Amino acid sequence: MRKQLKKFAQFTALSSLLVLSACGGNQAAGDEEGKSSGGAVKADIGVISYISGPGAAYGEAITNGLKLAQEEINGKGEVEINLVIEDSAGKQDQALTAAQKLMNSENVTGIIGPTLSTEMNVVGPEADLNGVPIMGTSTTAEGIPQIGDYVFRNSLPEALAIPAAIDKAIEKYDAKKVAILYGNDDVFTKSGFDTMKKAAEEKGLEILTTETFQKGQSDYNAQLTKIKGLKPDLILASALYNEGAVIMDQARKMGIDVPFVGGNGFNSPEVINIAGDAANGLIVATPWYGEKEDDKVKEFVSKYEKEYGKKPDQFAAQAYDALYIMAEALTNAGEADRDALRDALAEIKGFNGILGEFSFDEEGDVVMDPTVLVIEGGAFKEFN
């Protein structure tokens, strides 16, 4: 009823007058059917990525990791993905612009991204509207997939990373109190500091203060030197990888040595790369482990290291599988058709990828099992 109620609105919503002509045709640029001259599916398949501005390693990883995943995909010859890139600068607006351009290509069969889940709150919803398949690969913040049944993710959700993470971190040092630091001008980090919130208070701990920052904060005196009086067994912070690692950096700096609970975007081996020894007892959850024993892993990090001279994080490892989930769905849906790959992409289940067994909900959300990483030495380890 709701796929019906959506395709009457795109009869009637000026706005989508230029994607309806696309889905009267929704093939592959070039051949019938969306299919190559070899009989294999072909599909563009449209990215919005954060590519520049402050957080542009996140894009980087990403592209890099759906470009490499783009190259086996084509040579199996199953499935033939050309790639349509787009910029969204971490800004809403570009990447609905971004997104608009894509979805009113008669050749884009769905979308990866946006990058940040600020931006998928107002792209998801135009894509639903007009029956866009979108898969975030890195937007973590509660309520994405339920946002519409074209939209899906790959990525974990901090509902269940964050309270994986403090679990461990509860249980190696037997915490009793902690203070909230977060990033109170971003959907994705307010969403994070809700979710530590909510599972500090379930799993009984005393949060002795919550503090917040704006994004670009360089100083962060006051709100530390606060905590540092309070004497908390844990700071969970919700925070990107830039302001995160300035954070800990002062932290560490003014004497406060206790562990750091983080969410999603302080994931990143940048966190490394600017904090330095400051990063170390930084404890996150993730379905993506580099140095795990899996054949998988081990040949995707080698391919990437060839590739990129340095190791893919999280993020380059969650587009790669996303890749891969798009391919299986339109060589299941046997043509490029938006409405179509849709439904393959709510088929998917038991996916094997190198971020272990992976399987869609019914609404479009995730199903997999986060592992515990805590930095040692200048590095991410397993956190046991």
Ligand code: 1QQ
The other form holds:
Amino acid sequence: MRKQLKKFAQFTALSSLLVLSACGGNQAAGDEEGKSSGGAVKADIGVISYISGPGAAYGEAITNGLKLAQEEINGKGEVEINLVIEDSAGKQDQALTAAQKLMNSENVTGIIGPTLSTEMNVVGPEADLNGVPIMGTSTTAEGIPQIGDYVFRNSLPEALAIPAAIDKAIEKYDAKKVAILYGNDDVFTKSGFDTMKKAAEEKGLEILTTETFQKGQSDYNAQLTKIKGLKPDLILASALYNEGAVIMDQARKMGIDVPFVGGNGFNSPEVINIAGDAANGLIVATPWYGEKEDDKVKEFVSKYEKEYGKKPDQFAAQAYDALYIMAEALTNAGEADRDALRDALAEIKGFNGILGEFSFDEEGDVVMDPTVLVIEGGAFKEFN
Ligand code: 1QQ
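Same protein, different state: after the form predicted alone, show the form predicted in complex with the named molecule.
Every component of the complex follows; first up is the chain already shown.
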């Protein structure tokens, strides 16, 4: 039970809270109670997002989802959230600087982000140490909520997504032999690899080869030539979209036409934008399916399209739900206080969002049933 209520219980957090309080407290701007004149809880929520650089489409979707949720939440009057958005450019050092700035701001009650697990691995421990609740909306590597009691996520872990996608691919293609390709310099892509290897072994698949690459790599000829020669039934690839799309493009150009199975990083429209038809045959599991027959989903999709001129992806949807979860926790906390928010977050159960029903488990992790999608004819479709 790592996420139990811990008011007055954790002395390290309490003492760092006192230090921060001594620097001016942590209530939202406005009056001393952290409430608006109408009695709504007022809070600044810091956001650390990947807004510039090669993975900027992730951060763009996330901030769009947050802003849409913010507008709706503030319109309802129970909570008044001010988003303080910082760009991390997908880099650990920049994410940490952003986090420090936000944590030092007396008005910031909680933080949403950062975008990458690689970033959360440095930011999470810092937030935990300072007693600032932090929630990733897209951090899916193993072990993120286990960083500490103040660290949460509402994103579908790779450990749930990848086995679901592999199962469907095996069923459909009677797959027996796979090749694995993964980025070995990123927390998320490495964790995705661990999950792929474990899932492949458990399902009795033969792993013909394991190939690696690095961020920003542009030539995958060596890895793909080897994979092609081994004739796998499937390629399991753990990549962010920027590298993943280029890998698929080069694979198809070399005549590799077998399906790819990817993790959360691949579930971005950017894969199709970059790779075009070469993206066909990519299978991913997702917590978000925009075609769902559900009034909340439909309303979100139509509002998002109207506001931003494109369909929301998984990253927008997860961020949208995340701010609603924060708002519900702030309402339940009844004040803009970091410890009270942490405790209220830990208690969220049966939250009904656009991703379906959501609860945190005892470790602040997510339990959800993903939908498996495949890219066909240049679009994500349900994979049956
Ligand atoms: C992680 C991810 C990425 C795909 C986020 C964009 O899941 O880094 O954990």
